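This document opens with one chain alone, in structure tokens, the form predicted alone.
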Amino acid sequence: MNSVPDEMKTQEQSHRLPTWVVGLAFAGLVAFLVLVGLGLRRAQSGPITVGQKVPGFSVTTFDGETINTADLAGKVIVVNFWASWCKPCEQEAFELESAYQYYKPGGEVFFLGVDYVDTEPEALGFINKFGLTYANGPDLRTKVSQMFRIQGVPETYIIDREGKLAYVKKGPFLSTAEILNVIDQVLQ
């Protein structure tokens, strides 16, 4: 009969490792598993649609204020995306301004500006340049523009005083009226 030495079954016990250290690497392998699966299940998932509750989310103004959404409950809230070299952006900008001033005073509707991948010097000149008044921040990492989804700039996603989308606008408003309209309707 075959058997194998004493000494050799004392080497290949040493060798293993304990119990516990075994079970403690298996269940990081299944905490790290069910991170990557929660991480491509919301990779996967299609952009924010209309009517459904919008995540709370910030953005820090180039003024150094954060902007928290979760603080702007019962308002409709405007949220355009845009940047510095984007023609179309400068189309929209001066209606946006407009619509932001007749707003305003009601207290209603929130206007905020995310700018998208832009460096801060190019995005100061073009708020100067179209005496923007509103909130304006950066898309820092593009955290907002990951969350929208967004396609491209101009983007405009209009949500309702419960914090659902109401709206969105892939491409330039084309007058302040056209905005008017769109968010006289989500404030009825």
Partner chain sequence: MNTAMKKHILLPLIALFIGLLWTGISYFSVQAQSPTPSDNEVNAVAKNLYCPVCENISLDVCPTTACAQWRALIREKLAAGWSEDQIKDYFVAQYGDRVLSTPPTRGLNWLVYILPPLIFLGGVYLVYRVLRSMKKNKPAQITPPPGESDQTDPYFSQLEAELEQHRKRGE
Given for the second form:
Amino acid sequence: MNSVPDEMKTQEQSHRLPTWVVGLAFAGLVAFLVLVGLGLRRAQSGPITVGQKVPGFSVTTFDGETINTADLAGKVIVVNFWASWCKPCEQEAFELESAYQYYKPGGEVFFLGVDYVDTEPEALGFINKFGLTYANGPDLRTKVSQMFRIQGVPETYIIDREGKLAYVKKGPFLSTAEILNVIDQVLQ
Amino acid sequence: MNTAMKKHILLPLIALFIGLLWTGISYFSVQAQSPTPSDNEVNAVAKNLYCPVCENISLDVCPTTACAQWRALIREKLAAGWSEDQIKDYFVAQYGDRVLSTPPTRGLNWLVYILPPLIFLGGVYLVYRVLRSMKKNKPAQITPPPGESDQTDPYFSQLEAELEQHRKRGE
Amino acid sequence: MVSNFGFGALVITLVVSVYGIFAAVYGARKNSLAWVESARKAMLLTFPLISLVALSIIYLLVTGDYQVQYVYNVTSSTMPLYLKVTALWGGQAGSLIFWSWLLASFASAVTLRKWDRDREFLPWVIVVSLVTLVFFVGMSIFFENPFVRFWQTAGGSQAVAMFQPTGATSLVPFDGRGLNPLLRHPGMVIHPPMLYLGFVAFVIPFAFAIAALITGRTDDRWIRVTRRWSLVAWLFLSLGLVLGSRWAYDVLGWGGYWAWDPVEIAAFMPWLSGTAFLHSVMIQEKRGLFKRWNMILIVLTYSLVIFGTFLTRSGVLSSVHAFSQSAIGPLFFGYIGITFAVSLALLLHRWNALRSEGEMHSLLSREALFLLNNLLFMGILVVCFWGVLFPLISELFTGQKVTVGPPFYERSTGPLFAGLLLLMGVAPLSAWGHSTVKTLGKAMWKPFVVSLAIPVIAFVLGVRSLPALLAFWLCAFVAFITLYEYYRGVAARIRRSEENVFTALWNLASRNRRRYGGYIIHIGVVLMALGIIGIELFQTETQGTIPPGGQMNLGNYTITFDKLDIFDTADGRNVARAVVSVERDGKYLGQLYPRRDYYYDSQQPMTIPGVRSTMEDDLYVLLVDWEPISSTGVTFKVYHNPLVNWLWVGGFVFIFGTLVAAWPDKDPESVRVRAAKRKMAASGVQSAD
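Alright, leaving the form predicted alone aside, put up the form predicted together with the partner chain.
All chains and molecules follow, beginning with the one already shown.
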């Protein structure tokens, strides 16, 4: 099976590959694999999963008010990603607003609309059309959406009192009852 | 090498700057006459922007509603007298670096521009070394190999064809 | 019933393949012919088995068994029969089976050849092919099973499972969701299989290379055996890329043919390293040089095939082409890690045995120029690889997404492509072993002088851009040199054997099909370059909104908006179709029908251009937007793409050339002459070819 002639072998000793070259080749391979592996892990699951602590972030609303999640400790935060060009977002806009009205007196739940890749005039038009009164602001530099690694709009993330992610909804809510049901569970 | 690189970058940068200045000036002069910019003016700006909603398709041809809104926004800004650069900066501030067709040259992004030329130069050096070492092993032949001198002789081709045929059979 | 049958066949394939691997390894270790023969039978058996699996899926697709999730996802009752059949590769699960099926057929075909003179390769070729097959079949069984079905559980909820859960009843949806509208195009029907064929065929040369590394038989035997396979792989990969570009041009509606999208690049990278391999292999055959480099190139090509497939299917990259998010990522990643590491270890292990046998004598010899060609191909590969990988790196380290778009690739690969074009002209004139400036100059000056006329003519005709003039000169230079080479060969034959021109041409090409096929490929590349120069450097565009009867101008062209029809079709589309008349310099040329199709079931719009195509230029009209007829009118975007048709013509020529080069020989190989030749080469005597 070994077809390398013997006389050639002795000759080859002088041409042996230095160890550092072998090491370097494998180090390169490992570095590449680590990089792709990390990328894969990032693609497969967001950095935040249900039960994990959500890092603080801030959103400046269309009214100019800056909302920092760190200041909202002890409250349940409902983060809703939407956009004016998104048809399904229109389906749940009324429902979100009525859920907001339902919890407003209690003061335990904070609603935050994050406007994803949108233009301001259109976004304001959307807010007026559906009469949204809870805090809404643009996702500047798409920072917040990248942090949650959203895949599209609408998506809703609910953060519990301890600041941990409690619930994720991809796609629109179908009814107000559905929203209330989910939030009530988180509140308990 | 660093200074050479700098020179290489500096020249296009100056050219780019002058170009931008010029387009800026021409935009302003156009603005004076036409209050609503034409589709072509909008597309000229949109061509170099990428909307996150449609991956890898430039803004001027992306058919989604979000991109149509972006183009409307560009039109608005152009009408307000903004230059292409100002509009780009605005989009970057709003939606992040990924709206630009190439990464902006700062921080880690330098890697994207530096690494390929470096690796390529490494390759050039490697090829140079291989060629050198191979020449050193054996002093260059002074007498050309047989058949070399009559390269352009028409019969050479004939001979060559015969040889090829011979070799082909041989395989 | 059929699903269970198909799944059963799939599981048996896996078992047979795993057995084949062990039998082959055991047979090779014990030097037992019987075990190797058994492994070979196992390899041959996988083909009919996978064929049964594929046929089961096709049967389910055609009969519309929507209980099967895959059938539900990719077909609907309104789809024509041919789309139902080809929906086999319309989704992740089916296309994996298709991949396995192609692999089994190629690997079986290769085990059927005569193995008299390279018996020691056989077990290892089987091992490499079967390991790849086991991986793909395993993915199908454990992660992307095309046979899973919908069930209604006893509790009333829905479940997706291979086998009937206890107490559950089958749940059969009324109709399927239908194939992604972007994929409902004849070009799309054949584009993926071509790419897969190219990808899969590269497994064969890789298997032989690994066999050579394992057995230590590191002469050029493995290269000679797989030469045709590499060419066939390359042929299909090229065909896939050209068809893909054509599909993008016809259907995607952005006026171009190549977007430097990560997934396009993923298919382009193995093509680049494969092209470099096809060239550098010739150096080893003729001169015994660069054995290590050839090994590296084929390992790289296989790795890029696997890596490209991984990028497209695992959801690591976001792209228009990417398959939906999938669970196969980690498994795929593991496979990549193992195969890359094993290949690298084998390569380094045999590093000494892979020393060059010959030596290089001249910087202008053909082998030196081929080495430069390889350098440039690798340069382009590095740019592509880095451009694809960088957004991943940026996101990991800074959390910021970036786009690496066409300007990056165009600027950095443009000069490299130009260099390749130049080499393509010069290299065929240089001789193996030795060339001097004098011999090269002598062979080159006539075509060179003639080619200078082309940029002059272009300048007189009004072309002022320096890159364009340079590019036109390059194309002319290469084309004239290649044609001149043909002319010299034909003239010599006519003089010598008094043949007529066509017989002479035929005989010349059939005597050395690899060389003259290669020249045809070069001509094809020049024509394609012409098309690319046309669209990249001279494309103009305009957009405007015009009322019915209104007109728009672009260059010499005028388009008139005649009418707009909006209607529903039987296959679930809402079509808005505009009729525009095209005039050039006031002369009526005909009508175009740009349209926008809206697919109700998938809620996706598709912009289909109206194109008037001539050898001189294309007029490419897009329907961008429209208002109800009463108000302002319709928005059109019009592109003028000069010379772009030469891209497709060049593509045809290119494929034809590859066919000429790869067509099987009639004469069987003769050991005696070959051995004699090798002895001659070893003793340092140079032949004049």
